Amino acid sequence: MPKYEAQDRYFKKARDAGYRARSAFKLQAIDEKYDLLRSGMQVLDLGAAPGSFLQYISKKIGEKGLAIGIDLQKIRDLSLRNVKTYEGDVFDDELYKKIVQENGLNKFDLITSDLAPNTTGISFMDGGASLNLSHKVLEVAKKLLKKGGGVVIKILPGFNEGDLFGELRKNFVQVKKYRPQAIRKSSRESYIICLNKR
């Protein structure tokens, strides 16, 4: 059997880059394709620790932007001045109101989720819970999200896609669902890139 694939060049990629985990390239490869992050916006990104999805937005929103993260993990300091981030729950509709008050937002021009279920192993237990992830980070674009906003979630096989795709078709002029190469190769997850809200 081979190596753990954890050390496979992604990794090494993103220890020499300085980033926390290989997921930056993976919203760095979204971020080429669907040409999602600009100068100045503000973004905010639910499951971010250890924290790289925020290095990577970080550099690209500059010094005018803002990216908040919230996980249910302590997030170590990034040391970046335009990121924020917060210990909770991303079903904790109260987190979201100190958030904006705390930061005298409006709303979000980007959410990016890369919220994961514990998995189990069992493919329709892991794909409920992803899909129940998946229509929080809805409700809360829904809610938070700027029209002509987009969204990015991460999502595990294992129940009706057809059904989500629905209801963001309903929310977004456009819904893709993209595999980016950073993924490993033995991982089943894909993203769901969500465009122009309506």
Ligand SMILES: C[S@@+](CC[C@H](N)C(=O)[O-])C[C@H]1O[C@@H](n2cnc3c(N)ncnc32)[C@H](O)[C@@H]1O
Given for the second form:
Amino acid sequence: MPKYEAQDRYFKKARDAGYRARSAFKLQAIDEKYDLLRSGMQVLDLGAAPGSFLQYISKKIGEKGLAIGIDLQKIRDLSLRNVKTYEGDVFDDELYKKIVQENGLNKFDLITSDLAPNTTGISFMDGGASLNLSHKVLEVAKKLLKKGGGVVIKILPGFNEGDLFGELRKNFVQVKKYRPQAIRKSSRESYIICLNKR
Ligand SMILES: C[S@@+](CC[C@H](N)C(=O)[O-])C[C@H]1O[C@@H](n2cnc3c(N)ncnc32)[C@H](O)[C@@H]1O
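Requested next: the structure of the form predicted in complex with this ligand (the form predicted on its own having been shown above).
Time for the whole complex; same chain goes first.
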């Protein structure tokens, strides 16, 4: 199938499923492969706007679960009872204190990050910004993820991954890289899946 047709297919699929972005299908593919989301889970979604990851997570965790989304941009109301959103910066540690307090939470079962910096097109700069975000996700996971929990992290190419992978392997039993089909062929992003927090 020509490339544009495949892109169009995911765009239409997202629209038909009521998703705000095609990204939901990337998370679905990751979930189907690694069996991450279950009923009743508490999930933190970093870089959550416009909200398609949250829409997928909401369905999977059901009414007993809770998903919290954070983004620099306002997330338009999703009208989902098991989802709460916060407008803010993932580097703002006060925000996590507020979230934990306001929702009577202790730790999360899963953290998903689709965080992406504003790209410049200059590979080492974009990769560096993505690496910085990924290290922040790991720092948040160290504090706020339950033992045995998992993390999904979007990464852009162009950085020295070795450093990040080493750190992740210290903290998780399994660390893998996965590139779901729903990613545009022209995009070089992929995801790191970390399972079973030590
Ligand atoms: C690819 S989009 C996320 C799409 C989302 N997962 C969905 O399914 O709708 C990446 C998001 O990361 C957010 N972002 C980038 N840096 C951030 C930061 N420091 N704090 C919070 N959000 C950030 C951007 O505002 C952007 O909305």
